[in-house]
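Read the single chain below, which is given as structure tokens and is the form predicted on its own.
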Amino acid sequence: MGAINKLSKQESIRLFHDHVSRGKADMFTSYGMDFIFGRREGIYVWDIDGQKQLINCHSNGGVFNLGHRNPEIIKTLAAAMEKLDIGNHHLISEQRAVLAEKLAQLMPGDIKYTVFGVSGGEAIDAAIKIARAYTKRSGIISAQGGYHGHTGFALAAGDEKYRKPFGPMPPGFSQVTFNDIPALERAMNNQTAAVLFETVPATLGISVPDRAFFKQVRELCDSKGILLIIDEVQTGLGRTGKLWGIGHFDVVPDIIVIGKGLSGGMYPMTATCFNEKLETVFKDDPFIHVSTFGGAEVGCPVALKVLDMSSDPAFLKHVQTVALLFEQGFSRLKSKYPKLIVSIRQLGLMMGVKMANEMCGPVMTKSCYDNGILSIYANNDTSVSQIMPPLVISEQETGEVLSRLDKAFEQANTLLDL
């Protein structure tokens, strides 16, 4: 089985340090968080040496919406591997056609075409390319503190901290305060091609916008001939209790970008989905944008199974039920730790705990780890801890998470001396 379970934990750390990232190896070792995924199942992961178990409340930003090694996903991938391989991205494909049709059926409004990719950044790049080509404009407005990936145009649309070390970015990109309509209107001009927002910006601290925000964004875009791109890489596929997070706001974008969870945690797959008028971008040269591994045929049945499972009304109802349990549990925890917990930010199972100051997130990450939870703080607002468990979490497991969080908050409260 190759390198699986062949190395000791210390040897794995040494090789990672010497050949992958010495910075990560040193940081996690110094913080006492040198956890290496070994066994994994459902909402749980175990350290490679079997000594520690964590409940995954990070979920890789939604990659593990359906849990680790979901049996249905494994079965689907195994069957696909019996007959398929990557395929050829230049040619017509049965598998990509079937998957794209399913996406068209599930998308809001008139969104009916899809370009497939491998990473979220690649999918955002495609969305921006489409917007610029269609409008013949170059301006892209995104949110300060937002995150759309680490590649090309996606990097240019993200927060400065990710861009600055790499020198000048392409011109035409600007950022505004999220959930601020006057700021957005001031930033728009006759060279603006598109507005690009995450439905709920995770890296900004699970910032849930006002209910009227996206309707106002849509109206502004329509009045000025600007396209609306919605990044659903983390909020999509049931994370918020609806199939698409933008569904809470009764808005139809021009382009929706999805990823992470579309993989089922087993095969990388992303999708840039757009309405019919934008498909004209590819009319003269249908090869103007290609991705060798985008929509790999062996991965298409996996993504199709993910869509079937995620769009099931019973599945979405379960997410809503569990989300209510978390809402009630967080209310109790906020009352118990009033100096530590400022507020709870939540839309379905996309949850953030806003705490007293910027040190709280890093401290809480370590406290969660010590108490058996994998959770990270929001990198662009370190006062917020992200809580994003797999959507298949049971009601009993929800109680277990809340119990472990209680202990983690108690530990963080003591360490921070609040």
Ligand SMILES: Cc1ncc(COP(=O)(O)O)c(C=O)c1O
Second form
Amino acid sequence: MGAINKLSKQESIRLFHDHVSRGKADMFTSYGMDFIFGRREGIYVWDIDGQKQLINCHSNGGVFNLGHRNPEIIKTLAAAMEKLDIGNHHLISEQRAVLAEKLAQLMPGDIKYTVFGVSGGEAIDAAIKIARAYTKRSGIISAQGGYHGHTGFALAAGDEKYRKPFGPMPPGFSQVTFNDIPALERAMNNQTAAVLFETVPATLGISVPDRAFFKQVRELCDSKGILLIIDEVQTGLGRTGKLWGIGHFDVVPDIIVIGKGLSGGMYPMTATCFNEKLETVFKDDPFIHVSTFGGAEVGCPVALKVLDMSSDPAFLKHVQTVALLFEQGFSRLKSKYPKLIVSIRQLGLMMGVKMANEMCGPVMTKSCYDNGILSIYANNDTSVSQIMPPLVISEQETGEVLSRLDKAFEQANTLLDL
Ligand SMILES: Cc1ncc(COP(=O)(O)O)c(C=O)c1O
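Requested next: the structure of the form predicted in complex with the ligand (the form predicted on its own having been shown above).
Starting with the chain above, the whole complex follows.
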């Protein structure tokens, strides 16, 4: 592993500052968080100089659901590299066909077609394109404070602060308060093509909706000929204790978008999955949407392996067991820090700690870091810390996370002087 990192930490920071991002280099250095991923394994990452170890409770929003450098994923990718490469995105592909068939088997209801992509934003863009082309309407309603990526249509569906510097956005996009059915109904009109929601909006602060919410959304959409797009980029692949987060709500969307974890943390792969009627969009011109690297053949066996592992009932049971341990642990911590912790938001291992005010998230991120946890606060509600460990975390490691979090809360509590 040592051979991977050739530069000293200081040299890496300097190069990053000079050629990648001055803003990030300056910010992380000034916060005392100049951590550079070096060795990585399972739930752990070590600083490039080997001085500091963190438990990854960010998991890049789910990229590392199966942990860092999962041996099964490495084996699968290594075998694929012996025989395959990117392939040709215009031609028929065995690898993509097999992966798409697997997705069809695992998707709810009648969802059976897939357009592959490289990034989540690209996959959301594809979903919006399909919805607009199918309905011949342009309106897209999404959640205020939601996040779907930084690409074209995905950006237009996201929060204003990410759009503002970039000038006019495509028309037709509007946002409503999440989990608010009357507001959604008011926003719908005869030009609405689709409603686009994350199952549990992470950037909004892990906002778990009411149990009846998505059923009501589905009914409203059906009554007005509007499509329902569900963004499962973070909630998919077992994060919530079910294979798909939307499975908790007993609803079949028209389009489901997945990403992040589908990569196995090793090879980028995203998918826009939809039902047969929507496939007619590509009937006249099947090349109307293409992606050179989307569904790259060498990555398909990796995604297939991820799907096999993530859909295993024993794996999902494990997620539920560990989630219960976290629930119990957080309940103890809430009693211990009653002024700091307002509530715990949790669906499986998608967890958020809602705290007293908007300063708490940033302070907690640093306190977590100081106590050996990588965790970020929710960008669109900075009073919430996101806690998203790899799903392969053991029961013993869960105890370790909770004890490090205890120390972090203690530090934050003192610093914030609540
Ligand atoms: C819910 C959700 N959707 C879409 C995206 C965009 O994914 P990507 O960064 O791969 O474009 C993200 C990324 O964080 C996300 O959290």
